[in-house]
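Below you'll find only one chain, the form predicted alone, shown as structure tokens.
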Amino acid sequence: MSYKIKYINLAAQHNSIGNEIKREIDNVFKNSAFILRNSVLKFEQKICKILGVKYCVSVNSGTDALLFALSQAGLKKNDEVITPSHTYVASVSAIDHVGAVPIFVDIADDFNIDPNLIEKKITKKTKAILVVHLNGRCCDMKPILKIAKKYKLKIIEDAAQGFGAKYNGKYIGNFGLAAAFSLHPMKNLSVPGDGGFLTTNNKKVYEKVLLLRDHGRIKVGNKEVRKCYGFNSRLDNLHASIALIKLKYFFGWMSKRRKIAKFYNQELKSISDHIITPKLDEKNKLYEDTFNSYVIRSKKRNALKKYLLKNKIEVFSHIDKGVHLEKNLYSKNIKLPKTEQLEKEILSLPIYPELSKKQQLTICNAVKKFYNK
């Protein structure tokens, strides 16, 4: 179907910055430039900078990047990891594929986990908590980090969707043993393809996850030596140069998207008791965030999603299937309510920075339509 507005038009993104790209493409070609050259190092350095931690790995995917910082955990097989369910599958298969066990716990009204049930789940199998940051709102990281020191568990970040937010005044990648970034299409911050990275503040993570992203290999001297078996997992020069120049416009960008959220909140206020929508945290600042999602809820979600694909208005139920919930992956029966709840009620909306005010206004006049009419 061609859509009137889109979910996410990358093209009037590029639009913007083409120019700079091409240039930069035509570079990256001039001096064959394509892995671990230049870019790469100057994108690790850059977001080191950003958000102020100390080391930066950048990888093909975040997927990679999840299971690379899992794998740093200590972990044993059959060691348990407290998660959400209400996320992306690879959260929970990189909990897999290094042997662990995900146990799930439930998720508050901002769909992140929910601090207040962390603590029931913990057993003398549980070792970390892979916290998830959905939509560009950080967790509630105050009492986890305090449960995490009281049974001595390590901290790993799922951060695909939170790069740029905040908690309390520090970004997100700061909050734990590493964390792990997405650079997917549909993230603030993409390429035109797959691409991640991770972030730590422990030397030895970040020693041991340049070794893997590699096929284990470094170079000592002029000499190149393998210390241990690894991955074909790098970030390439185009993507890392794309990335970078991105980073020039990204904060900008981010503040139209509040601006948005924002804008949204405002004109859907008159039907509030048909939805709910984003809290915004303008008053306290506990939590800044970069709204890489705008998810509303709705108790009649998959009638007002039908009637908006059929204004040609794209939309998305993203997460409307836990984890816990797909039989050929997770075979316990176990009940989650709060994220069996929201699953069903849940839908985003377009929000990015190309999106002008009056494409802001026929979204919402849509939805208040639906529920007006």
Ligand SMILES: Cc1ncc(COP(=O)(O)O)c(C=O)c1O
Given for the second form:
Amino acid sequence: MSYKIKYINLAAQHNSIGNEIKREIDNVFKNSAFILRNSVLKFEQKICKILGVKYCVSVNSGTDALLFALSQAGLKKNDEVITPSHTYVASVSAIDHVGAVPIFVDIADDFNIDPNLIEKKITKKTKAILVVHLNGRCCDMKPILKIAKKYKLKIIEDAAQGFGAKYNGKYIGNFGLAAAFSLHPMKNLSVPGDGGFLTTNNKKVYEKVLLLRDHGRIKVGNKEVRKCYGFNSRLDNLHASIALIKLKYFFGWMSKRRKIAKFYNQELKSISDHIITPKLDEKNKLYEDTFNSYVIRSKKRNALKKYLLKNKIEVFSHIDKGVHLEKNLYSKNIKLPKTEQLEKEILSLPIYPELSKKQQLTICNAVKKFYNK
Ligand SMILES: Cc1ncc(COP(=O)(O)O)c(C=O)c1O
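Switching conditions: you have the form predicted alone, so give me the form predicted together with the named molecule.
Okay, now the whole complex, with that chain kicking things off.
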């Protein structure tokens, strides 16, 4: 189906910075600079500077960044890792791949793990909490950090959807042993394909992940030394150079996303009996969201979704089945009432910096029309 308004429009983004990108692609080819070259290092340095972290290792996906982060948490077979089920499957598969067991905790109204429910799930086997900052909103880290300290648990951040968001003035990527970011095209900062990076303030983690992403290889003087087995998980130099260009515009794009979210909230106020919009925290600034997704809740989600799609407005219910409900993965009857309730209600409206005021109005009017029919 062709949509009047797409959910995201990377072609529009390309229209605005395409010439710069084309020149850079040309440079990469002219210099035959493809693997672990200058742009990769420059990108990692830039990320450290922006986020205020000591170390960054770029890798080939958010999934690998998560896997490498969890591999550094000192987990033994059957150790337990607390995490939400309302997340992309990659968060949970990373726990499984390192031999640990995910222990699911229900979510709060902001779609992130509910800190009030974590302590009940802690056992002698619990060794870590994998927080997932969904939709560009940081988890409520203050109580989570307190629990982690009390029970000596490691924190790993799934920051795949969280680049640029802050909590209490601090960027996501600074709250645990390591954080995993994605550069997938659906993310606020993206490359044309797969990509990701890991941030950490721990030198040992940094040095190990550098080895893991490049088959255990490191240069000592002029010699290449292999220190361990690793993987081929490098961010392409071409992708790093494109991400570097996008970083120049990133914060301008984020302020446009915030403006759109604010506009939607205002416009949709008149139907607040029917839908719940995201809570914006403009006063206290505990949360500075980046709206990787703008998610509303509606009891009539399926009908509303059908109506908007029929009117050629592309919308999604991105995570409408928690990982605990995947019967091939979890046969146990795990109950997460809030997760299951919200997953029936969520709907993501189009949001991207190039979305015009007229398009934003069209979307809001269509949602309102559905309820005023
Ligand atoms: C919450 C979350 N975790 C992990 C990932 C995995 O990232 P990637 O697709 O870059 O491997 C994603 C991306 O879809 C995600 O949204």
